[in-house]
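Single chain ahead, by itself, as structure tokens, in the form predicted on its own.
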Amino acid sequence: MEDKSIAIIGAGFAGLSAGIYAQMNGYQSQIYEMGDLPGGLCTAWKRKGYTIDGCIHWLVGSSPNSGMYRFWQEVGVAQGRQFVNAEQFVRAEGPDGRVFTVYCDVDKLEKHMLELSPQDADLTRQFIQGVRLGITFDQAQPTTSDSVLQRTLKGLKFGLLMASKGKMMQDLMRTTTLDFTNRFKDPLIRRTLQEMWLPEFSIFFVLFTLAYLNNQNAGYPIGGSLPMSLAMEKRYKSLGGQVHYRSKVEKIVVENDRAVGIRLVDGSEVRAGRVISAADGHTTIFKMLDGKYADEKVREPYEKWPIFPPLLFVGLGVNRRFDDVPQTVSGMSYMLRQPTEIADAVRDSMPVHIFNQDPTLAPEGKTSVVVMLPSKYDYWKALAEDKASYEEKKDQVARTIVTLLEQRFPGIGEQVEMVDVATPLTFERYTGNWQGTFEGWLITPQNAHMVMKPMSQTLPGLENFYQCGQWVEPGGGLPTGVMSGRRLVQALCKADGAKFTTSVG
């Protein structure tokens, strides 16, 4: 193709993504970002000197044995980073005093469980076996420091296991969350269990999850995660590519069926031989394009896939270390006094990530900590339309989580300096995500396989559009951001008759 110029809408990590391999690879790309800031939904903000974390718990390939870390390397975030290891993923204190831990070790956690509850030992070795197989999994992958001999060897072992594990691994993606820990009899693993996920998620994925976590290859990175996407701003300007902030994309423009460039809000038109989209699918498909281009397969994730729930979140500034509370990847949770309403939901216990892992989220022997609840956007949209009720809504919810803290941590309130709320229709502001969701499509056993074969990145009838991202890959998550945008690009190479070609910077 002659005109090598490309659109790149949106700049979170799909469309940075999308950009630096279009830059290594001879394309002239122009990212156009609604926001002012990079990395979309991998964001943070300030308030009174602390900083809340919008995003990151983990991210896998962090290991640099993983073959996943030779991506990160390439969009400039694995240099210079600092990752941390928690030695546990959750813990969660129930109300007769048990903690059950979920430890990232796989021979602790399954010690653990045993203990725990020795009535469900049959069930926790066919969880824990599910976890070692996806250790060999992710252990096979190879990597960049492979000699030939070393991934010749790795890809006869991933074939080997594909062939013998192929039919467990099936039966897993084809289980829910819900449905496999509803088996366990101990009310405190069930529960817990099933409140790390949503229940529809496939139970594969969960325990993939854990796999990665034994293996240290899916650790915390210090800073959190702005810095990350400052440093894929960074990698990809200094490729040449640009970034135009504050240019929200109001049209795809489409003539004869061939996208040729992009409309923005001002009424300024920008043209390109390519539009790639990496902003919210739902905005892209039925209101840039105006849903000429979607046809019922288009349509069906829309009308019948379940997206992640969009969240109320609490950030909140403690005056206080939290040395006497282990560090952990994804938080606590503890059970209420009582059942107690939050917003649109009653609530019988609080999760609470306490960022005790990461001094540079808080000043100096302060704490920034996080409270997460999945919330109906529906509700806030409704609240929405009385500013004076939704703001009243939001400090009510601020003071009954410091309220609820004290049950676990009393002397807080004295200690809270800042409360920050954010709803479902915050994160519809900032990010222009369908119905404010934070990760896109859930994973579930209806839709599991796109992990083994994508969804497609173009649109039926339109030519010379695509589109990377979330809304493209189930599961959503910073990894496959990156390698959506990645497998874009090779796929742009391979329609020019071009070698596809990375470099790490």
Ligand SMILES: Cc1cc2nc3c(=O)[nH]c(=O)nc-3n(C[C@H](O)[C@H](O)[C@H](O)COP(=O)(O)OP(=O)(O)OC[C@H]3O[C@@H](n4cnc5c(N)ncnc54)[C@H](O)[C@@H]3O)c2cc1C
The other form holds:
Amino acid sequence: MEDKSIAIIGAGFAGLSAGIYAQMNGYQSQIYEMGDLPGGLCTAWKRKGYTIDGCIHWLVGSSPNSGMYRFWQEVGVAQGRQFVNAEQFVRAEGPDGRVFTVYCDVDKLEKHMLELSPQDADLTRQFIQGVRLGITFDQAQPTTSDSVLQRTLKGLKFGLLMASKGKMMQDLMRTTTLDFTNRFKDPLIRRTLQEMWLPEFSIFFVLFTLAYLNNQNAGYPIGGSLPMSLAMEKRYKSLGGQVHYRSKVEKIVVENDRAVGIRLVDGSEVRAGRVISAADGHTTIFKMLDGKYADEKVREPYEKWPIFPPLLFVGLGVNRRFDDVPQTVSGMSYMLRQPTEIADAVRDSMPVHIFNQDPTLAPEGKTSVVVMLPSKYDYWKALAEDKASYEEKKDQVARTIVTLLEQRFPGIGEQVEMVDVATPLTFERYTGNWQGTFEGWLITPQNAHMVMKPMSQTLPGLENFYQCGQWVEPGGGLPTGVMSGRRLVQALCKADGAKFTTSVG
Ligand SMILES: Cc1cc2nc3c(=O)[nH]c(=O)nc-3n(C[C@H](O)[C@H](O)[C@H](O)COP(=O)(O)OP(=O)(O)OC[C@H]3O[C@@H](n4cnc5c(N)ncnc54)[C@H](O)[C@@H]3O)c2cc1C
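Having displayed the form predicted on its own, please output the structure of the form predicted in complex with the named molecule.
Shown next: the complete complex, the earlier chain at its head.
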């Protein structure tokens, strides 16, 4: 195509990635973002001197020995960033004083699980075998520091692994976490593994996440989410890209079944040779394009697939250190003295993420803490019809959480200096994500085949229009966002008969 201009909707990781690779390959792109910061869901906000991190727990590809690391260098995220690898993924304190620690080190995890529940030895070994499979796969990925010979050998090893273990992987992908873990006889192990992520999520992802953690390839970046987003924005700009903030896109302009530009909410139009939406899929397909290019296959996910549940997200600023609590990747949980109603559900345990691995998020001697609970979008939508009720419920949630934290951390009520409650509607308002979801489509047995064969980045009958990001990449996540933008620009280069090239800034 002669016209090399591209209008990109959304400056989340996927939109920034598409922009970065577009610029690297001689396209002239501009990003239109409705918010006033880069990063979309990968963000953070300040309250009373504390930073509430709204996203990152672990970043797959953080190890310089991994294949993915090169991508993080290309988009400018890896450079100068310090990653920490906690020893524990999560830590669950049971009602009887027993503790199940999901160690990142697979040997340690296996030993601990066998000691905690000898009766589950067979299933524990199956579980650990799945993690080890992931470890082997991760280590088989070629890296840029490999010699040509090493890359060739790794390529061969990877091919052999796919041939010999591909079926096992597919079976794991088609098994939910609930189905796999329900067979554990020990209630603490069963419950922890189910709540560690989501019961309906494919067990494959739990196992592979533990594999990345074992390989120290899913570290937490000191500074958290926003600095990574700002680094990507910087990289994009350094390649000549331009981001227009507070520029909400209302429509994709189409002429003769060909996308020719975008229209912003202020009525202004921008023409471009191609349009990429890296924004929410539902809004893109059914509002920006009025559902005109949505056949049955395009509609199917929006009608049938489950999404990652929206969150009630409570950030707290606490005037104390938590040196006595082990650092974790994803937090700890403890049982409540009695089941307690918090907003739309009665909860019997409390998940708490103490950011004691990152002193940059709080003033000296203080700590940023987050409590994340799945919560129904419709519940908050109905409440929000009356603003006062909505605000009162948020206040009530804040009070309840602090009271419940007292059960595990006596005296904390006096130390809490700030509480900030975000609901599914907050996520929707700031990022546009459908139903306030935080990661798009869940991978379940129903759509597991999509992971093997990527979802289409185009819509039937519409030319020069493309999508990238978590709505066309089941499972979502930051690495997927970057790879989604990369895979799209690779396809554009192919269509234009150009060689796809990348560089490290
Ligand atoms: C609490 C939480 C924890 C998470 N933890 C992790 C983790 O540890 N590791 C990990 O890899 N991932 C994690 N994720 C998931 C990850 O953040 C997302 O999957 C990823 O950021 C999605 O990127 P995206 O670019 O596809 O979409 P988004 O980030 O949603 O970006 C879309 C962008 O489009 C903009 N936009 C929307 N509509 C319009 C419009 N009409 N006009 C203009 N702009 C528009 C939005 O403002 C936004 O900036 C987490 C997410 C959350 C919320």
